[in-house]
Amino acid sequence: MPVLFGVTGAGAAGAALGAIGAQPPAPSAAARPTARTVPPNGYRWQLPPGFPEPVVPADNPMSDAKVALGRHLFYDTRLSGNGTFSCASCHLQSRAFADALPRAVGSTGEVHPRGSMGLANVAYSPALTWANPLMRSLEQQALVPMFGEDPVELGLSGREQELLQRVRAEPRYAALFAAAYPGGGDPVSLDHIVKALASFQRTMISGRSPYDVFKQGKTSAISASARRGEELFFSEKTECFHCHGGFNFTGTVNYVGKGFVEMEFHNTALYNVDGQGAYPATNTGVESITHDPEDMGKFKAPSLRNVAVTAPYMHDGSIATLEEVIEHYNAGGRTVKSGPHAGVGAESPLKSEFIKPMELTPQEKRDLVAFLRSLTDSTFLRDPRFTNPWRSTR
């Protein structure tokens, strides 16, 4: 069973998107538009048709000025201890703000145990990172890569004042910080930096893929193979939709008006190193937070939007292609034949009830891949609102 962390939201009850359900998500219908499209401060979201409004912390309301500042900070290598890395070093727009590496490599060369998650639609995620139900806001999460020491990512631990001095020394920031945080005094602070970064990331919303166009009524937007794949994806034969349902193709989602916030973590039978369902010691999933043996190997099911450009796959990048991902699930778990992680995932007593042999035909496997490829939002991958603002000036 997936582990579920339920949080009662402040909005109207009963507005769930049907993250677990038998019906395919129709972005224009399943994701109910909220009536509150213009917050009190006048910020206007640029949402795809049918997408709900993201939840924003009360102490960090959205503003165009904060988004502009956050965009500059996101691409600024001043935000690493040795001045070589920025957030964008591991979150590439061309890859839906994921990374090409199996496991992330920090500014000092230290290798992270997990891959960089894509940031597309991260505004809708009530739990950040792969397996931490306690990581609840982008403002909180931003501090981890900046100041974390195990592993070192941006390498800023103990160098907070140096970071602020660097930022103050950049002439462009004077106007950007003043616009984002008016009111006098020195607006350059760590609190304002993380809030601006979070504001920018909340604008990274992707929902204009060929599949979205198809669901809005243009049947020719995706191929016949992709349409067959859609039927398989939402069938009991594959069970895919149980963990990747709803408008954002993940069971972990929140938005304005959602009554019950769901955070789901699953053991997908990727490993079984001891015959009892154990994962490699450096990557035990939610168990590393809760220390509950039942949480061994449970990780968040990421959104599948733009999944075709976010290879390699799984939390540790250990599967290279979408075709191999389908093979993994078709077998009901992965078999690692040799080495320290050897084991038969299909025999794991801890795997999700949805992971079972599918007996897919070769054509059905191709159809599933075609469907997943139809979730690529090419406009998002090139959207100038998310490009590097320093590129033309450095």
Contents of the next structure:
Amino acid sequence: MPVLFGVTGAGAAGAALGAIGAQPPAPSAAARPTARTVPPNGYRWQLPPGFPEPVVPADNPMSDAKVALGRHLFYDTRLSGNGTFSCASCHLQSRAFADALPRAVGSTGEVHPRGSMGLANVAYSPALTWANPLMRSLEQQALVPMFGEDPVELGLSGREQELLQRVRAEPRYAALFAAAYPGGGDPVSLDHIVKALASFQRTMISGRSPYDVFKQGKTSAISASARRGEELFFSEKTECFHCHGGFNFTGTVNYVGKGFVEMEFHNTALYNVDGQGAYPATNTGVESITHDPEDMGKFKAPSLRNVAVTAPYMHDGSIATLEEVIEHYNAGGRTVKSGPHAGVGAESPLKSEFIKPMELTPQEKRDLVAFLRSLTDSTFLRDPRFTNPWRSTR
Amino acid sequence: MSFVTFVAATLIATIPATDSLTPITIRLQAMVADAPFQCGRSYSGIGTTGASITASDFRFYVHNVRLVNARGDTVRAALAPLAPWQDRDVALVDFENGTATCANGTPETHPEITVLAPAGEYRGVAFTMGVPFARNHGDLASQAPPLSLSRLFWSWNAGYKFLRVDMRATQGDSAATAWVIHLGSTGCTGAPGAKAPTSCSHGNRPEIALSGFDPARDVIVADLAALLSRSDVRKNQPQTAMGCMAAPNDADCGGLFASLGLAHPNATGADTPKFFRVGRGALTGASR
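Counterpart to the form predicted on its own, namely the form predicted together with the partner chain:
Okay, now the whole complex, with that chain kicking things off.
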């Protein structure tokens, strides 16, 4: 019996999480968390039923004022060098804060080697971006799109003073910054901007999909096909759950009381350009950070929540539809027939041990897709807490 | 310039010469072969093909400064806290002045390092290029200067660019190609729960030692022509960063690493001219 949800959540949260998956393992005495739903500073999360409390850095406690400021910054094109792009340009609420492009395009038109990642439940991720084990916090990660130059995303490198001047010049920010960072002095700083952005992103929590309703006991919330798909997803036949397990459908997860931080990166046999398992040289995954040959082609398994609205798929957007994603995994790896990336992924010596031919029937494939579609949380995609705050007044 | 002069004067006035430590200024000079470096100026005869380059950035960090005294003893030369250019751990050397092609840089320049060392005569200098490990992986957004410059953040690699030289290269009538040098630590790893990397397989901090250097008389020359002498700045190895972003698999790094005394699989020979050399006496015609 596989452990479907490796959750040792806090008190009532843990019990409810058990309802979402299979039986949660009993927390060990050492790892048993202290149950609390209201953090010491009084911030109240609006968590879906059964969701654990996100981990928040000690130097950036949550507050409603910081979240409000971060929301304004997230949608503000002042955060790009040429004033044309905001975070929201590549992270669209209607697409669970991913976008529809195979690979992201930055403010200067430069094409990113990878696609925009969805931000739903990013608060639970102890490793940000597709394949960077060094990227541990949203505060740290925000600097990459803002100041990165290879590739340019928002294009602010060398322009931090200009950014601060622009922000100071916007009348609405005076009150927003003062409320978020009380205590006197000029609250407008790069540090405060990234902390507010992180606080806002931590509120982007999605857990009210039909599947969640189903797991709370309403059997009819999802179709019979989706229910069969769920069984397949959590079966040894497909092994999907090994990398996409847990309440957030990813192995890379953390929360208050978890006891252990888990970060996972996997080679899913998308490429095998040299017969030795190599990925295209510009997109080698964790290997590009660690230089460890064992890390070739390893990428983070993203959360599958809202996956139906985040096409195209994979780190490089190289698979257009969920149906084709299922075909890739069903074959135990992708074969690229021609071109510079030609190779038989199924024969990669570096692929995850869980990537193997599945021999799914057409109906089983349809069932898996139906299950994945049941993870779409339509309330999240239009939640007024996450919409553009500038639009209503301008 | 006037601001820096003022700060330096204030520093020298306020740092007591206790234990006979005295502020000593180590002067540096950016050159391209025999010509002083300037933003926006084109220099010809660069690299293995004799290309022309125009640079748009030229800065680096140093730490662990030492001086060799008249007896041949190496003495520690502590960095003087001199905001915004240096604190006790690290100093920034800045040759770009924010004009012309360097518009994304800063107007201020800082072609010097100020250290506190025993008064006396010196005949050698040594330093480590880069940001020390203990300071290289902090929270970039909240660092004080000189670690507060976003152009020197290497955010995706969780650290700093120790050396940054950006340029465009041309040859004959060909279109300009971008070629950049971003040197920093790579291959960094950390435990899953750790906030920052705990080690890096490639520290990439060049150790520089120059003999026959008298800080009272000489300058340290940082020569782009020497740095690029074994590179073809008109070409970029396909499927790697343009120029060299310190990757071990990027052959474009080989000549640069050799010039800096760093190991690299593609390092050129021991006869590769060195980036740093001693400039005897005061150089003339140089815009410092």
